[in-house]
Amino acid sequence: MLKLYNTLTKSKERFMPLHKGKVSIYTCGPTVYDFAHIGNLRAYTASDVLRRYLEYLGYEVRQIKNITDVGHLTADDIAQADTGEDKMLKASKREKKTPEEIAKFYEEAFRSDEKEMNILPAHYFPRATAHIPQMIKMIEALIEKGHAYEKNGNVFYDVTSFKDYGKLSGNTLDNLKVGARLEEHPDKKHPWDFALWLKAPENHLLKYKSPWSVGYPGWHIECSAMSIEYLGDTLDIHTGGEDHIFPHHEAEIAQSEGATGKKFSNFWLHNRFLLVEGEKMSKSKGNFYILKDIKEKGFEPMHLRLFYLSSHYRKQSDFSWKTLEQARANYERIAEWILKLKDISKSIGVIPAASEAIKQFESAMNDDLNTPLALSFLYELITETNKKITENKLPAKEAGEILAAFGKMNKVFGLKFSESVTITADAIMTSDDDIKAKLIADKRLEARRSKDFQKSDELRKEIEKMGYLIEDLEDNYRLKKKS
């Protein structure tokens, strides 16, 4: 029985879909003005694990992940979608490209990052700019029902009209105080009213016709309009980062339920922030990393994915190069173990998954997607199995069962093990060429240890002729196939 922590109720609840056997998921996607950073990728990996486990349980999942290419202002986390510069326009000025060129480039970069991280592609990636009519229609409905008002070409949501405002975040109107950081818009009735539509200045590059003005939508209305367009008035699950809880997701609830009169989402799942060595990630601090930075340091995307899986999505995770080194070591340990099992079990056919290992895995995942606990069970299995292998006590049938069990688990973990994986002295050998290269690299390591540098150079040339690059580590090496 799957239980998920629901931010709306602040408790773990048994998951029951709206429609038997089917699950709808809306995931807040990227604003495509820059590369996704490793904190963003953690959030998307968390929603990927959710989807993978639901599919593992036999559900037919439909996942929508929006692409924000208009309307996300630089101060949306402070105010109510009416302060700051449009992030797309800011990037356009920075890179001297059109907003359309910016959106196309960074959307493609995002999709590429997700592919490298083995994140299953959403069933659809709706773009905000392609759904302006749906947003206008929803705004019209909100005005008609008394939840929104227009002034001077701007349209705002009247938060006092929605009695449940604050039920997700706890930021009810009684609790909210107008601080120095909240700038009051002259056209607002209440400081915490938020923008649905803003009249654009004449030189604004992203603007559209509406009944109220030539302008552009607020960030919050986009997700409400697109999620309802593709998943219906009520969702099974809405996911996002904890920074989205207020004001973004609170606004989505007010808009959606105000327009439809129905509950917007049954479950809200939010992942915690990713810190970097105990600090918030920031370009000014020099601790802001994207996937390219990870690869340039010699790590693979799967090392990063395993790092994400090693902490619970609802717990703050602390990234460092040391923790990523540990993730790489764990990844290579799993890879080597797979190879050993394949070697032992190759003489037999497909075997049903080992029941006890699967039972432990499912008990962990059913408890709010507890991936670190699921991995701990896997590491225990690896230790026990390796002991049997060392003692030559693992029958081929049992090896096949364990291998099949891991294959089933890995449909959820989503770890890839391919020929391009980096090979260290203790890592997996994925092909005959890998095995030959590794044997020569082992001999070269011994030559280095005995300070026979002539032999070491000869063996390096032999390895390079085979199409591999070798990097010397302190008392180890790293092999990689030439691209």
Ligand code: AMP
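Numbering follows the first chain given and starts at 1. From a predicted model like this one, the values you see are computed outputs, not experimental measurements. Definition used throughout: the rigid core is the maximal C-alpha set that superposes within 1.5 Å between two forms. What changes on going to the form predicted in complex with ligand AMP:
Comparing the forms between the two forms on their rigid core, the Cα displacement of R62 stays under 2 Å. Once both forms are overlaid on the rigid core, the distance between the two CA positions of V23 between the two forms is under 2 angstroms. The Cα shift for E13 between the two forms, taken after rigid core superposition, is smaller than 2 angstroms.
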Second form
Amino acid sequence: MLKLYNTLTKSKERFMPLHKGKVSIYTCGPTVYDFAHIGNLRAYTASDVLRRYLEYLGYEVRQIKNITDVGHLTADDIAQADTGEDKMLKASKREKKTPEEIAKFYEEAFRSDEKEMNILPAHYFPRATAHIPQMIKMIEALIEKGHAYEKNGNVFYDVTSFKDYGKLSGNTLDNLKVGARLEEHPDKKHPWDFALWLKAPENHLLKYKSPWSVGYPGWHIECSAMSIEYLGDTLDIHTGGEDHIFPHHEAEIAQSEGATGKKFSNFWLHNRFLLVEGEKMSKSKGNFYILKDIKEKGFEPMHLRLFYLSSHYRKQSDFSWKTLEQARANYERIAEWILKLKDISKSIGVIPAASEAIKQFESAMNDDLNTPLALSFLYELITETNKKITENKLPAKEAGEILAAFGKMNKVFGLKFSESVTITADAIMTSDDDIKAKLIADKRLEARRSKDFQKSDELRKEIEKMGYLIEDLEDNYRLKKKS
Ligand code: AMP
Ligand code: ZN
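Could the form predicted in complex with ligand AMP be given as well, to go with the form predicted alone?
Now the full complex is given, and it begins with the chain already shown.
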């Protein structure tokens, strides 16, 4: 029985879908003005694991992930996010491109990062700019029902009109009075009202016609409009990072429930943040990483994926190069184990999965998707089987059953393994050939470090003759068996 922690009820609840056998998920997607950083990728990996586990349990999942290519202001710390500079426009100035070019470029980059991370693509990625009519329709409904008002071409949500405001985040209007830091808009009735539509200044690049003004939508309305468009008035699960609980998701509830009069989402799942060496990531601190940085250091996206799985999505995770190295070592340990199991079980046909391993895996995952616990069961299994293998006591049938169990679990972990093991400078190798190749590669790294390119070339040829391919990375290398 799957239990998920629901931010709305602040408790672990038994998961039951609205419609038997089917689950709808809405995942807040990227604002496509820059590359996704490793914190964003943690959030998308967390919702990917959720989706994969629901599919593992036999549900037919429909997942929607929006692409924010309009609006979304830079002043996120100003709680209502309707003042400040537009992120898309800022990027457009920075890169001297049109907002459309910026959006296209970073959307492609995002899709490619997700692919490399083996994150299953959502069933649909609706773009905000293509759903302005749906947003306008929803704003009209909100005005009609007394939840929103227009002034000078701007439309705001009247938070005092929605009695449940604060039910997700605990930021009820009474609580918000204390310690509020908020930039006020002269047209707002109440400081916590938030923008649904804003009149565009003359030189604003992205603007649309509406009954109120030529302008652009507030940040929150797109998710309400697109979620309802593709998943109906009520959905099963809404996901996002913890920073979205307030104001974004609180606003989504007020808008959607205000407009439809129905419950918006049954479950709200939020991942906690990823920190880098205990600190918030920021470009100015130089601790801000994107997937490209990870690869340039000689790591693979799968090492990062395993790093993510190694902490529970609802706990803060602390990234450092050292913890990533640990994840790589674990990844290589799993990869070598698979090869050994394949070797032993070779002659066996289709075999049922080892039931004990599956039971442990499911018990961990059923408890609010506890991937670190599921992994620790896997590592125990690896230790046990490796012991049997060294003692020559692992029958082919058992090897096959274990392999089948791993195959099942890995549908959820989503780790990709190539046929040959990748070797890098700090890998621990066991096969004789690999060790020999690695020794030469280490020598070659030394030669490159001392800029002895002739020697480095000679060693490359030697490595290739042994049947390996070597790729240069920044102060590292990647060695692969030729296939
Ligand atoms: P954004 O493009 O800023 O809306 O972020 C995209 C997703 O990444 C959202 O679900 C955020 O909550 C999430 N997110 C942003 N920063 C981090 C972080 N440091 N750790 C984990 N998730 C994050
Ligand atoms: Zn959203």
